[in-house]
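Given as structure tokens, the chain that follows is alone and in the form predicted on its own.
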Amino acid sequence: MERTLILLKPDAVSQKLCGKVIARFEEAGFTIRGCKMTQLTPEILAEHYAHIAKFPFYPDVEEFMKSTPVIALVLEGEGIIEKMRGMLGVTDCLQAPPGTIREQWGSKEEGKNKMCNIAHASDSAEAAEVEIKRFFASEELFDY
């Protein structure tokens, strides 16, 4: 079993998507280990997105993200990772495939499209073990 972090971003929450999208995930057959609603601070953020920190754009997602609470989950499933990325389809909305939920529910809009994407999945076992160590303590996850 593999555990994955959702971060259901700023227009999940403002567009009041967050039910149906943890809908799709538990229709999959995904396990909810953890969940919570939390404001993203600029020191969190800025160690979430070290890769793209360097990045002109960079200040537009930091402002994005802290926007409104979000939404963070732990979910476990076989094979979660792969297919969950499956699921939501490709970073950019505008590409993502039909029937994925970046396609169905993100931003169309140039320039919002890559950013606006309804929510965040780790992208690796690897990046999944920092993640929700970054979220999530580990009395906050639960096996049942």
Second form
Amino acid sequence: MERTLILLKPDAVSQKLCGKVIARFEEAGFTIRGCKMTQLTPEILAEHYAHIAKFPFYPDVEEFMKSTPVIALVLEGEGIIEKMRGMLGVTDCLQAPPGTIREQWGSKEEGKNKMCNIAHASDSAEAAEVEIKRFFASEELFDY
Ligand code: ADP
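Show the same protein again, this time as the form predicted in complex with adenosine-5'-diphosphate rather than the form predicted on its own.
The complete assembly is shown below, putting the previous chain first.
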């Protein structure tokens, strides 16, 4: 069993799509181990997005990610890290394959299509471990 960190981004929150996205995760058989709403700060975003901080679009990403609270989830399932990246589709919603979450609900608007893409998911087991600790204390995760 593997765990992954999901953030439902401000475009999911503001369009009231969180329930639909979470339904997709549950229909896929994944188990919710942790769930909370949180307001991201420049500090936590600088950590979480350290790998893109050098790019000219980073200030826009920071602004976007702070624009509403986000919903953070820890989900568990067999091979979930790879399966979830497949369910989301690639970063650019215009390139995301049909039926993926980013294709279905992400922005198709020029200039927003690579940024407003509904959800973050950890891209490796190593990243998942660090990201889960970044957003959840151990007592906020539940075995049941
Ligand atoms: P992913 O979320 O698909 O793993 P990255 O880790 O490369 O993508 O980038 C983190 C986030 O930064 C993306 O999900 C997206 O919101 C934003 N982003 C990435 N590339 C761009 C870009 N070229 N222009 C605008 N925003 C971007």
